[in-house]
Structures are given as structure tokens and as C-alpha cells.
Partner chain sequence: MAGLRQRRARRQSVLRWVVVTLFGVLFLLPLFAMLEFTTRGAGGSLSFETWRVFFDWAALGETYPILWTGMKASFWLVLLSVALTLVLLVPTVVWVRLRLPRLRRLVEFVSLLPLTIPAIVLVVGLAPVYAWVVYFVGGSSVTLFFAYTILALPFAYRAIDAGLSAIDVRTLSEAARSLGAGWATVMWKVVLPNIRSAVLSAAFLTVALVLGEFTIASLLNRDNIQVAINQLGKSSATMSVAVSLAALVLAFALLFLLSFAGRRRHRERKTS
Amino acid sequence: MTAPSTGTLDQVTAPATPRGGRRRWWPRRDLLGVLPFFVFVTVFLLIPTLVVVIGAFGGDDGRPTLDNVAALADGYIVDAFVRSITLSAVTAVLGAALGALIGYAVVTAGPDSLVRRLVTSACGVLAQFGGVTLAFAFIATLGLSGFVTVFLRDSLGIDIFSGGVWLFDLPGLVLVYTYFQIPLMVIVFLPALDGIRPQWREATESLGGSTWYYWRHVAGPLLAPAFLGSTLLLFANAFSAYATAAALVSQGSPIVPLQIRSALTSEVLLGRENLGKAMALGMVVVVALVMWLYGLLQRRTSRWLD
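In the form predicted alone, what does the structure of this chain look like on its own?
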């Protein structure tokens, strides 16, 4: 009596195919979970970017042209880019410096401390607190009739607007942007601070190294890529912000996002939609360059974090 044939290895391991020998067209199960993400990215990132690129190189008659891109060299557009880059750089540096100090204080409090839980929870909320709501909060606080402004003027005789109404111009944007840059820095920089092991400092001290030596030769070089990468992330966050500036600045368009709004919605100068798309393309290029540098620094940071 012979045993029943079990077939060859290929017959056992070969995937089953429907009748007719055709393979199934649908994707594997492990790809179905990320399908909604790809749909989201396509609808809200890839397609809008493609529309911007096509519009930037399209004329009013639908023909390809370089006039819109060439117009980016106009003085008022260059000034808007310079002001946007300056605003983003200043707020990124201020937010990174203050956020790093707060993050270090949180790390020294312990991983399970109440202070850390409160600070991280607050930073998670404040980092997303922006737009019209944030602009209204600053107007109600530091505006011409804000309660802090009125208190300082009536009680202490201090007029914070004696030199002009700075809140509704670039200095005001610096203050407001820094407000949400600091908690964002705390969130993105905490993993790097957590990666610094106490044994490294103990080893430095046991070998006779001072605190300055430890930060200069051990912790500083390790944290530098993460700090610079987080600063670049803050720069991109400020450079692309729109709603807060649109609600706070009522006159003029000092930065690029407001210039794009003016080009798309102006009732005085018509036919500037493609110029607005060209300015948006310029912003895409700047942000893409910044995020590329951020990715390089993050890969370097991950070498010792892992």
C-alpha cells in the first residue's frame, strides 16, 4: 500500500489562482491599510502641487509661458520673499532656543513626572493653536483695547504702542509665530534629549571633565543635528503659515502667503491667478529644500538615537 502523493514543493507553496490562470488584480492585504493614506496624499498634496506647477507655467490663453515665473523677480515679490524668510528664520531660532531650554528642563524632571505630563500635554495643544483663534487671542490681549494694554496704560502709565501699532505688522507676526513655535520645538526635540544617556555624563565626570567639556564635546555634538533639524522644521512651519497672518494683518501683504491671497482674490488687478500659482511654486521649492535638509539631519540623528 503506497502513501498518497503530496505533490511537489512548487505545487504546495504556489499561490492559488482563479480559473483561467489569471492572477487577482487587487493588492495584498498589507497594502490595504495604507491605501487611505495614499488617497489622502494624492488628493490633498500631489494634485494641488500639480495644479500649482501647471498654472505657474501657463498663460491666460492656456499656452505655456515663462512670464509668471519671470515675474517673481519683481521688486515687491522679492521683498515679500525676503520678509517671509526673515520672519520664518527669526521665529525658528527664537522658538528653537526657548523650546530646547524648556525641553531640557522637562527631561531633568523625570520621564514619569507630573511636570512632564503637564508640559507635553500643553505643548501638544498650543502647537496646534493657530489661525484666526490665535490672532483673536492676541488682539484681545495686546490689541489697542486689549486687557493687558489697558492695564499697563491705566495702572502703570506704560503705552506699548507709543512707537506705532506694531502688533499688526511684522513685529507682531514675530511675537505670534514664536508663540506656537516654542511648544512645537518642545515636542520635536524631546526624543533627542531623551536619547542622551546619564552614563555619558557620569563617564565624563569620572575622567575629570567639567560640565562645559561635557556639553561641548559629548552632548553638544550629538544634539546639534537634531537641534538644527528641528529649527529647519520650525522654519518650514512658519514659512507656510497663512491663517494667523491673514487674520492679524488687515492692510498690505508683507509676506508671500498674503501676496498669493491678493493675487487670487484681488478685484482691482484681474488675471493674476497664475502669478499667484508661480509664487506658490516658489514657496514649494523653498519648503522642499528645507525639508530635504531636515531629512539629512534626521538620518544623522537616528544613528545614535537607535
Contents of the next structure:
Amino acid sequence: MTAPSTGTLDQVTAPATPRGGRRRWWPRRDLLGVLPFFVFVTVFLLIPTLVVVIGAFGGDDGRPTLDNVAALADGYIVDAFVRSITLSAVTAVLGAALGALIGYAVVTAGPDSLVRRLVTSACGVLAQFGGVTLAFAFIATLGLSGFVTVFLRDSLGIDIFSGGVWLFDLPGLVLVYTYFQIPLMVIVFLPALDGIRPQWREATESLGGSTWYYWRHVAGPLLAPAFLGSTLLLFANAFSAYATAAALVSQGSPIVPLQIRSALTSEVLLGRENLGKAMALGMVVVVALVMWLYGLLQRRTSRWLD
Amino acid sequence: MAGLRQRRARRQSVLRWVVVTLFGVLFLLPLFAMLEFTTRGAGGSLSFETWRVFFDWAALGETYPILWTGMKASFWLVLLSVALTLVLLVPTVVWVRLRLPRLRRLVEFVSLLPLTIPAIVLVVGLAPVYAWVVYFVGGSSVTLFFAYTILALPFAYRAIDAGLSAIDVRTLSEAARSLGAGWATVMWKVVLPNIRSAVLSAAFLTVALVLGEFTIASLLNRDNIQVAINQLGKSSATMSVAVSLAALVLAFALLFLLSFAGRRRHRERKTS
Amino acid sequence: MTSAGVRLEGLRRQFGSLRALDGLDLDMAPGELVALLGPSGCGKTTALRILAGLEDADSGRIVVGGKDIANVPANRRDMGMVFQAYSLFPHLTAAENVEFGLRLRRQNAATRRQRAREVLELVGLGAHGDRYPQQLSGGQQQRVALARALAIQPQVLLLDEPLSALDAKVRVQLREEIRRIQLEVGTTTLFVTHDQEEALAIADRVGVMRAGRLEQIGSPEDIYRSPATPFVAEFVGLSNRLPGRVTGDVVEVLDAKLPLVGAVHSGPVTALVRPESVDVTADPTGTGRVVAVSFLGPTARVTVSLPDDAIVVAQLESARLPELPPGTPVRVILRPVPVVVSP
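Can you give me the structure for the form predicted in complex with the partner chain, which would complement the form predicted alone we have just seen?
Now the full complex is given, and it begins with the chain already shown.
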């Protein structure tokens, strides 16, 4: 199985394992097994990433420049980042709070219950499948001739768009994003809730603690890292989202992904494409930072609630 | 007898039902609105015209050629993406666990990397790569499965990794090899049957992801079902809402079935 | 010390179609350690949880220190409880875990720390106060859990199979320590276990449970030497099942006439005979034949097959093993101690 001894290193590290390539420094033939995987991710993941990073620092003539990155400080791009971050933060917090509540309700129903299956399946669809379909769901619900809009107007005389058609603008994005953030929260928070052992509650009780005391001093602190981490994940999720906004927003490019789209598709202005790469890099920086924090919190959670 | 415990359990179950019902209604409302929207006839009457066309595939292809192209493309994309994801990931992850444990962190890092790279960013960098793809294999929409495999990587990796963590791959393979099995037999006859539900779950997640993907297809000017829905929305809102609803329901059915497949496996392990 | 007596009267509890408790009566004197012993599903844990207030009884009385506490919620019952495993709060250190109940009793920081140190010393973990649960071994975690339960000086200490998740060696060591500590603090203690050796080793009295009621309760010696029913005889210790015949107040087994425990109708029965009540001597004319011997240190077990294919296990001093290698023809003699029979 193992390649013939090729150097002194083998003799030093593996004298006692005649057949065992395991302890030896990576036997070359074993590496062949992972070659397809690494070739593929290099072409379709690492190269695109490098294209973005290098492009962000390159001018149209291919020379290195900081112009694109400096252009990120332009008013309209800063505004787009601020709006993107606000949208993501607001929907992350709303989604986290409401999703945690549903998660708790579902967890009390027991791991094999039908309620739990229904809820988790529905959440899986709404959280990960969303995008364009959700935008159309909301157009059918709250669009100009949507079910709820028409019902409120005809039956109750309320015009929800008296202050403007907000569904196709930032407020609409907040609503639809929250709609897919809540289910995502349920999915990512359920494992943490499952990790809470009934013995902790019973131990608290037998030591004299009330329900409130249990939540305040045991379940609360134990769930806090998971809750914060999940909120960060929700933030990254909303920040990266493109499809819903693309399908819903009718005018302008209020958020960063839509700005990148217009940079990609506009061939009018020179140097726009590399500006798009700079914005893309900006997004990666934000998301990577958030995911790093998420990873830290996740480690804490798994130590406590595994 | 007082039944302090029972009273609390009852309170908890009331809370559960209130919360679940409330959110159930809120989340079903848009779905119901979609149904109402697609069955709305002239003058407030019920009309199933949209759905009649939807289920009459010949007519559908004729009336809405974009939709037909998009559906076909998505169908092939699902098949190819699932195949590539599994063929690429399962042997690699198993092999790394068995023979190259030092590479485990690296494979994990690379597999989870797409989580930190939003699709909208990936598409920026993919544009030049796809110029080469067009050069070598042509510009068909189906070539998107390369990109979709990357998007599916984190979810599929986690599912498979979780499946492998639940069994002792190394001992299993050592047992098989001590009985005379080669590596291929170890993979096919020993490891794979034991992580069947994990592989299944990775496949389902990939299916859902591919059916829902819009960003890359749209920005690389390719067709898939989501792009079609979006384009249709401009001309025939009713049909695009109908397709959206059908897609959501289909995805729900898939995931609901999956929840049973996963559970059954779980119970087997507990009782054995 | 505020040790209290406990009285459970006619406790009943039904879970769906399963009758967990079927009229359980139990009395515990102040300071006593009672072990509830039984197979899984016999209701012993349910009984303990009802006493703790973590489970409702459908009917019956729970009296602690002379007061009926059926309507007192768990957090006002003043009972220290040690669970099977994983009950320590993972975000608190060992000392903070121990202080948890004291904080609830609004003791000041200095008193709390002092008391936590004392009980941690008591369980032999004085130096481990600042460790987190995941940094402690399973046995150490259970010691901390015991310290946490004792810190609040409870009226009653409840131990719900506290050793079942531990290795055999740690289990033996910790059970002896639990007994030492219990005697030292003098708290009335209910100890639930399915391990008969554990129950016999640790308890003042052992209650053997079956199907939601007490089959027999008595000192460990009583339970072992004079089991009141076939169930107790078989569940506690090893027993040979030998065919016999009852006539009057004796049972005839393997040509020996043995006194009976309790009154039984005449007729064929199965007698339950302890291995140490069986003697074996090498005898070329004997009808038995040694089929296996196992060495257990000071004693040894010899398995003998009889002509009708019955198997008898005898426990002997291991010094006698050399005369009894497998294959030796032997004679089996039963000592005349009272035996339990089942129909």
C-alpha cells in the first residue's frame, strides 16, 4: 500500500510501523485521493476569490491601484453599505428574537413530534429556498393588487400604501427579509435549545430556584452565546442576500448587492467593473468578520451545550 | 391531588400552541395570498385557468417558453450538481478521515469558505472563469452546476461530516481491511451504507439550493427556474406567482419527507 | 442539621398505560439511608422524583418532618438531589455550582465561599473549586453534584442512580465515600439504584421494588439471607434454580430436606438456592460432574452438571479448587438453610 521508502525522514518517523503509512509524513499516493477536490475548488472557488481580491486593487490598465478601494468612500457607496448593514442588523435582531421564541415552543413539543417536523421543514424551505419566490409571495400578499392590500382596502377602507408604495423599497425589504430570517433562526438555534438538559432545570428547582431564576441564571447565560452567534449568522445571511432584493426593488440600488449588479451590468462608465470588485471585497470583509465572531461564539456554545 | 407538575406542563403546552398557531397563520398568509392571487378571476370570481395551464405542460411550453427552458435547465442542474457534489465530497471526506487526518482542517475550511463569500461576490469572480468554461464546453445554462457545487459545498460537507462523526470510520475500515477488503470495497460496502442518511440529506440540501438559486444564473445571463419566474413576473405576474407557490410546496414536501428519512435512521441506532 | 423523617403513603402514579407506582408505602427514620432497588421500570425513580417534587403523584401522601408536602413546589421542598449525570451547570465552576443553592438562600459572599470550600473538602475536591465541569472526570463531577446538594443542608438527600454512569472501580470507591459522608452529616437519604451490590453495600435498609410497589424492605442482611419472595431471591444475589417438591414445611431438593421460607402448598416447585449454600466434594461414585471453575480470589465458583442436565453453581473457598478440576465426578450437598421456592 505504501510507497517505497524515499528518504531519511521515513526512517526516522516510521521505523516501528512497517506497513503503516498513517504515521508517516503524507504518503504521496494518498494525496492523489484528494486531488480532484482541490483542483475543483481551486478553479471555481479560490480563483474567483483571487479575481475579486486582485481586481479590487487593479486599475483598468491592470496596474495596481488603490482607486477602487478609495472609491468605496464615495457617498452613494457608503450609503449603500450603511443601508445594507442597517437592513441586515434590524432583520437579524427581529428574526433572532422571534425565531428563538418559536424554537423554544417547538422544542417543548419533543424531538419526534409532528409539530417539530412540520415547523422545521417549513423553516428549511422559507430560510434557504427563499429568494425570488418569496418576493413574489409578498407581491401576491401586499402588492398593489395583493390579497391583503385588496382586502384591507375593500373591506376596511384602509390603504396601506397611502404613504407611498413601500413594499418595493427598503421597508419592504425589512419585511420580506424578516420573513426568511425567522425560519433561519429556528433552524440554527434549535440545536442549542436541544442542548439544554432537563436536569439543569430540575437541579435549579431542587436547590430552591424559581422558573425566573432558572432563566436568569442558568438557561439565559447558557444560551446567550448561541443566541448572539445565531444573530450574527442571520446578519451575514441578510447581508449576502441578493435575489429577494433583485426581484422586489423596482427603482435604484439601495443596498450593496444591487450596487454590485449595476457595476457589473453597466458598460457605460469605465472602471466600473473593478469598482464592483472593490465593493465585493468590502462585502467579504464584513461577512468574514461576522462569521469569525460567529465561529468564536459557536465554539463556546458547543463546549456548554453539546 | 394538586398536580403542580401537570399544571405547569399544561401552561407550557398552551404557550406552545399559541406561539405555533400565531406564527403558523402569519407564515401561511403569504402562501394563501398566492393561492388566492392565482385563482382570482374577473369580477372577483374563482378561476383555475392559471393552474390549468400550469399542469398542461405542452401548452405551458408554448405559452411561456422561458418557463419551459428554465425548468429544463433547473432539472439538469439539480441532477448534475447533486452528482458532482457527492462524487467530489464523499470520497474526499472519507479518504481524509482514513488516511490524511492532517488535511481535515484544511478540507473543512475550504468547504465552509463559500459561507463567507456571498453568491453576489462569487459571481463577480466567476465571470472570467466562466469565459473559459464557455471556451471549453460551451455556454449552456447547465454549466452552472460547477458554481452550484461550490455553493452547496458547506451544507453538503456539514451533513456528510456529521454522518461520519456518528460512526467510527477508522475502526470500520480497519475491520474490513483485516477481513481482506480493498479500499474500494471499504468505501462502497462499508462506509457508504453507514452514512446513507447523511448522503441523502446532503443531496436534498443541494436539490433545495439549486432549485432556489437565482443570483449566479441571473448575473451570468443563464436560465434556470428562478430566472424564469423573475422574467415572467414582468409579463405575467399570475403565472410567476403560481410557479413560485408550486416551487415552495414542492420544496416543503421534499424536506418533510427528509425529516422522516433522517429520524428513522436515528431510531435504529438508539435501539441497537 | 435538620434531618427529617420521611413517610410515603399509598403513592400511585400512572403514565399512560404504564403503572409506575401502585400504592407505594415507605417510612424513613431521620438520618437513615434507604436504598430503593429494582429493575428498570419498577417505579423507583418515579418514587424519588415524586418525593423531590419533580413529578406529581396521582394519589397518596408525602410527609416530610411531620408535614404533608404534596402541595409544596419542588423549589420549596428543601431537598438536595444528585442526578444520574450531567446535572452540573456547565457555565459555572465547581465552586460556583456548589454556591448556587446558597446564593438562592441569600447568604453573603464570604459565607458562601467558606461553605463551598467546606463541602468540596468533604467530598475530597478541595483543590478543584475553580475547575469547570468539562474539566472534571465523571466521578469528580458526581462529587461536585453531591457537594452542591449537601451545601444547602437539605432535610432529605435524594440520589438518583448517581453512580450508574461511572466506571466500575470509581463506582465502588465513590459509593463508600457517599456512605461515609452521609454518616458524617447525618442527612436522611434515599438512594435509588438498579445495582444490588451497591444497594447492599451502602444502605441501612434496602427496599426491593417490583411493578410499582415494595416487594420487601429490610436490612441488607435480611434481604440477602431471607428473601421474602422468589423475585427478591432472584434479583438480589445469585441463585440456583433447582427442581424440588414441597411436603408440609420442608422442601426436598437433590435428596436434601430444607426448611422453607413462608408457607407453600405441597407439590412440585422450583427452589432458589444460593451458591454458598451448595457444597461439592470429589467422589468417584458421585452423579455430578464439574464442567467449569472460576477463580474469584478468596472464593471460587464451581459449576456442576447433574444427570438430568440440571446445572448447579457452588461457591467454595478457592483453596479447594485443586481437588476439583473440570471433569471430576462429584457429590452435591445442600446446606440446611431456609430456601425460597417458586411454583
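These numbers were taken from a predicted model, which means no experiment stands behind them. Just so we're on the same page, rigid core means the largest C-alpha set that superposes within 1.5 Å between forms. Numbering follows the first chain given and starts at 1.
Enquirer: Is V53 among the residues whose Cα moves by 2 Å or more between these two forms after superposition of the rigid core?
Expert: After core superposition, the C-alpha of V53 moves less than 2 Å between these two forms.
Enquirer: Can a Cα shift of no less than 2 Å be assigned to A70 between these two forms, given superposition on the rigid core?
Expert: No, A70 moves less than 2 Å.
Enquirer: Any chance the CA of F40 moves 2 angstroms or more between these two forms, core superposed?
Expert: F40 C-alpha, core-superposed: shift of 2 Å or more.
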